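For reference, the chain that follows is the form predicted alone, supplied as structure tokens.
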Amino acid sequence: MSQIIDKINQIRQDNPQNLMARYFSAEYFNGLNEADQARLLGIFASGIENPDSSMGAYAQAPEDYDKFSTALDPLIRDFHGIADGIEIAQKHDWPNAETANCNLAEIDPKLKDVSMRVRVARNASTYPLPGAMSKDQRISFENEAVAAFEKLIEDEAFGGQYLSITPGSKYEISSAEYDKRVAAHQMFKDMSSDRFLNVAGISADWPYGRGMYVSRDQDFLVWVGEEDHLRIMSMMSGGDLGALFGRLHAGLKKLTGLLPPFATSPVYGNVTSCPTNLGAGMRASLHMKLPNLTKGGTDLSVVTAAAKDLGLAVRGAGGEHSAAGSDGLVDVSPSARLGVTEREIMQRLFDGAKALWALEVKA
């Protein structure tokens, strides 16, 4: 074990942004029994094998956050901006999110037709998290989700279809249809090419147990078997964030009664594979064209720094670890999900978009 500890200490020196390495405690680790040491190393595996990770940890079981809170709490607080000594309390405020006046068209008419997306991550309490699931468990969970979707299909407001990429599924789609859905930013990409998810075990058994539900209006979607058991989302083109959040909340309430109970922590709220998504379990984002701030899509450094000061994170147009589009298209979202309500997340996105747009106009 001393070699592993030495490796983590070296990562801390060479990659200070790696939160796993920054807060790793050899004293705490050495005090664990052999089985728990192995479990914790499984949680930290991606950050150890990928020193350029930012978080460097993926939970493997719903109870990991509470069992290993001594090791994980510092990482969680750092990312979500919650100081030591401040109680972590996850509250919810869906009604005010749905009725708040956060219309992007009021910032600039050019923003009235941006691509908007908000999703929540949920994991069933009856299964390990995706990084520790077997192939049979992935398929079993997909089958449970399909049973729920078959009931949802009958709902007038949320009816649609399920598209599976599991070989042999009765809902299996062709590779051409899969590529079409990926290009439309509806379906998630091939996870087997993601080195972070590979080490964490999350992309194992690809593509078994994976698929997507999509409503007839193409504005309510559910991913099955990605980084979490479920990613439930609403997608719209427009500027009314309140309508976007309202659509998601209505769909989430429909699904909750059709699926196994979701995993939660008494401290951290909704349990997710990655600690960055704990709490509200929510990620709200906009696709904004910022050609001036990104030098025509060639450089994310300026917009990333500006966004960080605003409590936002910036990704490329293709999602995490991707580059900006040639027209400067980037994905902008609030960083914090823990200890902030749905209403606060929406307001941060609106205020941050407004500030970034002002910088873009001046650049």
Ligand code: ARG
Given for the second form:
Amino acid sequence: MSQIIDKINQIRQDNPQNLMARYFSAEYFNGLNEADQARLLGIFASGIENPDSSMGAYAQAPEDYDKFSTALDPLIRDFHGIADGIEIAQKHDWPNAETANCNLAEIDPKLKDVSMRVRVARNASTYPLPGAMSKDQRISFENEAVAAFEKLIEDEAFGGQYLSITPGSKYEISSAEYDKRVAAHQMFKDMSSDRFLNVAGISADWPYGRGMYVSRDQDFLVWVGEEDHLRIMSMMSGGDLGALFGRLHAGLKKLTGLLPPFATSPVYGNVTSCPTNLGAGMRASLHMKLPNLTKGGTDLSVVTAAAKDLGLAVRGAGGEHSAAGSDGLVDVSPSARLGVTEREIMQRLFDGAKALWALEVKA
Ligand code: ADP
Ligand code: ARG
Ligand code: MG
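I've shown you the form predicted alone. Could you give me the structure of the form predicted in complex with arginine (ARG)?
Up next: the whole complex, starting with the chain shown before.
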């Protein structure tokens, strides 16, 4: 055990961005019994094996957040910007007719063409989190989701199709169709090549138990078997953030009634694999072209620093850990997902986009 503690201490020195290492307490760890030490090391394994992690932890069971709150709360507070002394808590408040007035075209008519996406992460309370699922459980969860989608397919507003990548599934798609959906930003990438997810066990048994639902108009999508059991999302352009959030909220309500109960906590809100996604479980993003702030898409350092001051994170155009696209196309989204409501996330995205756009125009 002392070797692992030494390794984590070394990571703390060499990789100050690694929150797992930054807040690791050897004293707390040594006070745990052997079984709990092993469990905590399982949660921290990805951050230990990948020192360049920014978070470095993935829960394996919904209860982990309560059981190991002493170890995990400091990481959670740091990431979501919840100061010591402020209670960690999640409230929900979706935009409604009065509060959804966030149209990007008001900032600049050019922004009505940006691609908008908002997703929430959800996990069934009846299964372990993805890092600890067996292959049978992955397949069985997908089957439960398929039963829900078979009902949703009939729905006028949310009807569509299910596409599975589970070998032998009756909804199995070809690898060409899978590649096409990934390129269209609708489907998730091959998880087996993600070293963070591999160590956490989240990508195990790939591609079994994985697939996606897509509505006929292609604007309501659900991922099955990625980093969380479900990622439920809406994607559209047109600039109307209120419409985007409204579409997700309506679809989420419809689907929730068809699925097993979700894992939630009064403290942490929606329970997710990665502590970065707790709370609203929501990431709302815009694909904005910011050529001036990114030196034509070659350098994300300036835009990342400017975005950070606005509470936003910047990703490449292909999602996390990808590079900017042509014309400096980047993905910007509010970082905090816990301790902020869904409506506040929408507002932060709008206000942040406005401020970034002002910088882009004058750069
Ligand atoms: P998340 O973790 O929120 O699901 P990722 O960074 O893993 O997001 O990206 C998942 C996929 O979603 C990628 O293909 C990414 O390009 C796409 N994506 C994210 N935001 C947008 C957006 N606003 N418009 C189009 N595609 C998007
Ligand atoms: N585990 C990775 C890290 O710590 C990713 C963390 C956030 N992203 C995510 N997809 N959960 O850097
Ligand atoms: Mg992701």
